[in-house]
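This document starts with one chain, in the form predicted on its own, laid out as structure tokens.
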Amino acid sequence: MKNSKILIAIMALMFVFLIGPFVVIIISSFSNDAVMRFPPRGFSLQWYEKVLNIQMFQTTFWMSLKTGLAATFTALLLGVPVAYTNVRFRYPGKNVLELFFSSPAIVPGLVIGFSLLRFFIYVTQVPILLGLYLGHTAILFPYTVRVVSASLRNFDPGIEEAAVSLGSTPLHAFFAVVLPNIRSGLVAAFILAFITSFNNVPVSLFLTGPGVATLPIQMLIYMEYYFDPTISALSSILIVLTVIIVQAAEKLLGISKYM
């Protein structure tokens, strides 16, 4: 009985410790004050109506949103056949290349954004934009095929064969059985990879420029000038429409497993 006490009281304080920051922010964005204040002293609305009236923020928002979609979409395309070889096959080096492509989630973010920034400047000279696009997609590779791969592992290969033996090609039946049956997975990995993008601070610091800014780099930038609440009203909205997307997604996929 006294152990199980403890135990509760570790996870009380644990819960605390993970959830009272998210409460902090959520209470300060109804704030009247003129700078963040916790507790506030008043209820009002005007951050959340500052915010969806400021253009920076509507811009940015916009960037992160094609960004993230282009870069998860891109990311999908190139991790889900490396998910598939690497399920499916034996190959000399295969551990080497699976750490390789885990690599983008290893290294430290501000390694690879300032490594990229190196490379693009000096050896490609692309444009802004494609880099930033490039850059995002790279972070988001080692996500999809991780995600993609668990969900292969917990399909069954004697399906795929039985319709291959049926007369199907090995291409057809990829399309036509494997994917519909790990869609629970792709979206999985879609969910991961595009909130990984769209919140993702150290690889757009490195590969943002003039005239172009994701939405985390635009609210860094606020706060240095700023230190109304208009940031926790933000962050407030970023947060219900992340939970809102993710516990849709697992009620009608339950992609916790693959997450």
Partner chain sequence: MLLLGPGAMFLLLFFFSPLLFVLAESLRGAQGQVTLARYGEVLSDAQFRIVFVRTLKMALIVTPIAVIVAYPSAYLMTKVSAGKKSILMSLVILPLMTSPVARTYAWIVILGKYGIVNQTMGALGLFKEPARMMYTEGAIIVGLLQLFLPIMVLTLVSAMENVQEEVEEAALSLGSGRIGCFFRVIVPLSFDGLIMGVTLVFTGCITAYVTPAILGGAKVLTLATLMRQEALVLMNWEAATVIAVIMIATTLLLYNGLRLFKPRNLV
Second form
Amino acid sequence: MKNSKILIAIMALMFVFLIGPFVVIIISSFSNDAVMRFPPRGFSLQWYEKVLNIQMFQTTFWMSLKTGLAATFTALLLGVPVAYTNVRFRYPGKNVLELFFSSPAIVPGLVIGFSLLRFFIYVTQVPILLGLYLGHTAILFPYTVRVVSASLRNFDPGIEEAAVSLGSTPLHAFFAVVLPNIRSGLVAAFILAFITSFNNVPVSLFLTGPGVATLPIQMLIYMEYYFDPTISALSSILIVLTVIIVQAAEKLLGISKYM
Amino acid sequence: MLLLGPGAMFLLLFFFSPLLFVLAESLRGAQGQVTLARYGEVLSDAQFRIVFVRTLKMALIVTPIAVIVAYPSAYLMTKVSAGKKSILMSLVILPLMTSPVARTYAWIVILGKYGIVNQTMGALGLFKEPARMMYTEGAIIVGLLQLFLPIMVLTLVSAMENVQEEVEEAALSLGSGRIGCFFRVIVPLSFDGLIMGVTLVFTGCITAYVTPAILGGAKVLTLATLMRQEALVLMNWEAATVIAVIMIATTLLLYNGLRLFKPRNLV
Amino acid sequence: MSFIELTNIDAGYEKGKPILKDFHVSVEQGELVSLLGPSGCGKTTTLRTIAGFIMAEKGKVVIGGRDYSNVPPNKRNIGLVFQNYALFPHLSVYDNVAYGLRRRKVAKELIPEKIANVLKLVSLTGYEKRLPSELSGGQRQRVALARSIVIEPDLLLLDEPLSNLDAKLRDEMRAELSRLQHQLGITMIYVTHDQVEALSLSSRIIVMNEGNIEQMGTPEDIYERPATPFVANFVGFDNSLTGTVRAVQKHRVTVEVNGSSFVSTRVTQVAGGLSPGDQVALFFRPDDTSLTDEAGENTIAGEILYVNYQGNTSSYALKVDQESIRAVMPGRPMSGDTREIRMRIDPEKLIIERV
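Having gone through the form predicted on its own, I am curious about the other one (the form predicted together with the partner chain); can you provide its structure?
Whole complex next, starting from this chain.
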């Protein structure tokens, strides 16, 4: 059909626009030129070598990893009971509370980071690292609630009732029957939340300081001073890692249905 | 209620309190009185006005383009076989899951002085000397579009998935063409998704930091980069505080304002 | 030339895998034709080919003398009623019904009257402002019907329109459809898997199986004189025995089943060409059997496995000549613990098909 050819053309252009830049980065990362030139004039692996030799990238990578894991874990711990309550029970004011719990997703990340910084500097002298952890937990919280809620909605409450009728306490039924059945939702929530934290810039921007920086922040700092393809190499590594994780998560969990 | 307690406590302590603190800060005068003086200062500042208008303008450009590109693509994605759809969906999700720093960085390679565009145009003899495309509003617009298109596509796909195939067929059998059917049936039935997508993309554009930071730098500031500059470079915490509150206000206004849109009777 | 002619049609959902192969069918103006068959038999494919949602890979679709083979669905003036009604959820009853009129650029001032008339026809006056979600199943069905007849289509296609209704509503709507068809004289093609629906509504029934037409005929033809074992089975000739033809006379065929002799006076198209020695199957309905103690013509020995009391009737599960047979007899189950009985089938109730 004539119409659908136009549709296919629009979609194809869109994917070129979305995916093309990734191809460009990966090609440019193998350049032998110290200037960002495309197409590159020759091939080398020197920028990958350089990434591995810059101590700050390693330090901040670990920082991002630790912050991401801690914040994701905390957000799940807080989010699962909220998701469970919202899916299973009706109570007055539920809409308001749902809005309350989703508000960190609405408020701009930049503002969240900024307000945590101001608040903690003014009120207490807590280490900035704690602020970073709290800020990340806050933005991941609504994420975990949403993903876990989605998988709880697909789980028949009758099965849980059956467990209770067979002698489980509600708490035992939750751990013995509910949790195992929403496992893939939990894993999906974990992966999505972790990636969100790992990639985050706006919240981290104000919650980093001397000795405390995440990898994306360190990349931005580096880009302010250097124009060589080091960031191409580092970005390529991140892209490949993301492709692997997303593909695996999609295959194993069908992660797209939780987005 | 016991189950909601820990989460609610966390948000109250570490999310709402800091926000309220910042709001209070922005209203506090030198002698501790409540005043709007700081807002007056910021709002009357010429640079702030330029930046604010620029930020809105870019959001107003990016959002409709995202809708125009995403709607047909998303529609097509609900029509293809399950296997193809899953491949296309992962191609949409992949950019969404990739570090925005990496994604935005790509545009330096493409738009930079020795980037693809300049090299190609130079080779074709169309540009005498490299055009400056970095640190322009255009660069930021391109970057924002790439950043937010996937979100628009995802919201529209999930909205259109719920439109029954038969309803479309009914429209066709009653005499609508494909295009008429799209505007009279598909769009009204996915309107909530459209509003959601527009809200997410528009507010995203207004509050995005990474894209204007990399592609606009200090030359083309937006609200987000201006706020950072005031806070971390100029140490003008008062101004940053006011900008933060203005950002929240704009976001909340958009969230609630756009929700009032109901699908007009398009028939 | 008939009103609707499908000739040499190859059509299906996937290219190269047609469900209909070299398919022919014709429908006269004003007829109500049912396409009857189990799911997957090609009836819906046929309907969608006529509607234009499936473009036939090969062959011609001619309606009212015009070749529609390459005409898209929105350019065919065909009304379509869907199984799930497919009402526009965002539009009121009024706007749902007005949809097709507006697409046809019917003069604005004529629309309200046309809608009022059609809503009156389906007894929905007063529901104009309601949304589909505020209607019951039967009411939605009526809106779907009104929406498709208000455009005065050349042809109305109905795809299992009653299957989502409960039994009582289904009877009502069936009567209503029948009334509308007589009142409007519109040509209708009706897809169903329910033989009762097809029998009670249609002027003609087309029984389909695996993309082929098994039999075409009046409801009586189909019900009383099924032409193939498939049709026989589909219209309730649930029981079958196998035997050998012994004698063939003009309206009388004698078959031997494991030593018992059966006479059939019901002559079908196929039975005409039989000759002695042919292997055949005997088909008969459960309620056309009777159980007796007496031996004689058209009886055979059997064993009662169990009896079900069903109020007016009793249903017997029998074992006859190694076959499972169901017999339904009026009244309460036979008293006593009789196990060995003889089953009798009237000569005019027995049909014979070559196997």
